Amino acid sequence: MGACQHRDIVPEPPTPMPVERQAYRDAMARLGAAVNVVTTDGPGGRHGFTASAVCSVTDDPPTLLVCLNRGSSASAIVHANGVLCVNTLAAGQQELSDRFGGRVPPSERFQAGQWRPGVTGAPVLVGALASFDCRISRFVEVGTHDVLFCEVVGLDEAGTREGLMYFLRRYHALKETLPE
């Protein structure tokens, strides 16, 4: 007679319920983020938009990830230019965030702030906490957005050490505190 084989029966995990869009958005409001004005200029034209979905990917080569809504007025222009500058806003620059966030027509956004061309030609905000001038090396489509991988080819830093954060759907100044 053959040996009896014993197998444990492992129940299948329950099927997760889909996460509701508003619940996801409410949870993401609890994830504080730096406020950035992303700018571009080149054959496609000059444009800019406010973004908090920006983060470092690697320092070799220095690369940022920037999320861009494909339905936005900036999308085709950013892709046509292939370059962008991530201008991380300092405390006190909330008005620029609102301006580039869609409250002002694209043709009027650059009328506020002082701008100079970066290495790539993308507008660099004078007085930004930090500016990362980039060439887009690749992108991936995810849902409604393109995830842009941007190689940093130029850097600028302001003398300030106070950043602008967005948390719980409000702006907050983030100040460096020195140890006593």
Ligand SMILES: NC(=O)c1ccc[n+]([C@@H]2O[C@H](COP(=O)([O-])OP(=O)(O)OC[C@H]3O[C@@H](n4cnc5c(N)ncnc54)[C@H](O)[C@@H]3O)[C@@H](O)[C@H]2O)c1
Given for the second form:
Amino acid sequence: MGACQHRDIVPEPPTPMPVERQAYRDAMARLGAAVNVVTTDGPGGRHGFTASAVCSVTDDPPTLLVCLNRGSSASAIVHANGVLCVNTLAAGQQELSDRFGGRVPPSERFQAGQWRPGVTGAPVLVGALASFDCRISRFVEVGTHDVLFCEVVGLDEAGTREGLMYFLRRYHALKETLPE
Ligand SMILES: NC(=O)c1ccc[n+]([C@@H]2O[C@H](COP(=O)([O-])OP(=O)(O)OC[C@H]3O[C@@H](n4cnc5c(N)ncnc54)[C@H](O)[C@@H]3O)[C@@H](O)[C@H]2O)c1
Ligand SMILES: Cc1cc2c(cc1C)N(C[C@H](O)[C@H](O)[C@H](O)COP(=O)(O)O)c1[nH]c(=O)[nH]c(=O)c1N2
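Same protein, different state: after the form predicted on its own, show the form predicted in complex with the ligand.
Below: every chain and molecule of the assembly, starting with the one above.
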């Protein structure tokens, strides 16, 4: 009788269960992120919203992405204007984040903070850690959100080097620890 053929029994991969929205959010809350006030102005009017789903895409040409919920009152206005400015908040600016995060109606949001028009006309926050004035080059619809790919056409930086992070559903100041 030939040697029995020994065949590795490869366990079946588990059938993937759909990820629960709340479980996803609980896990995502662990992904610390910078806090930004994204502004726009133009034929569609002036608007702004808080965003943490922002990141760099490429430096050639300088391009970042912003994920914008189509249910937000900002969505139609951002698309109508075709421009936006990502104002990355500094430590101590969490009130602006709450304001643009929906705590204050859109028409009253710009009553706090000092603003100046950028190259694109989108409001630039004076004193933001950094500001990225952008033209939207394309966008992709994914579920409830539009992923906006934005070419950076203007930059601004404030002197401060203390950032504002959002982690585990709370704000945290981020300071650089200088080497001893
Ligand atoms: N990308 C987003 O649209 C986004 C990101 C952060 C927070 N928010 C909103 O801000 C408010 C405060 O959020 P929180 O962090 O305090 O608690 P939360 O439990 O609502 O969200 C926890 C994390 O889940 C993710 N998330 C939540 N809602 C999302 C959505 N609609 N689309 C994509 N990702 C989402 C974010 O990373 C968020 O930090 C909530 O209303 C939340 O929906 C939205
Ligand atoms: C810390 C934090 C982070 C984010 C948000 C909120 C807060 C508090 N929000 C929600 C967004 O700012 C909010 O829904 C709108 O501004 C409120 O909607 P209306 O403008 O009132 O329609 C948000 N929305 C979005 O479309 N993309 C994002 O990345 C984020 N990130």
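Residue numbers count along the first chain shown, from 1. We call the rigid core the largest set of C-alpha positions that still match within 1.5 Å between the two forms. The shown structure was predicted, so the numbers you read here are calculated from the model rather than taken from an experiment.
When two forms of a protein are overlaid on their rigid core, residues whose CA moves 2 Å or more are considered shifted, and Glu20 is not one of them between these two forms.
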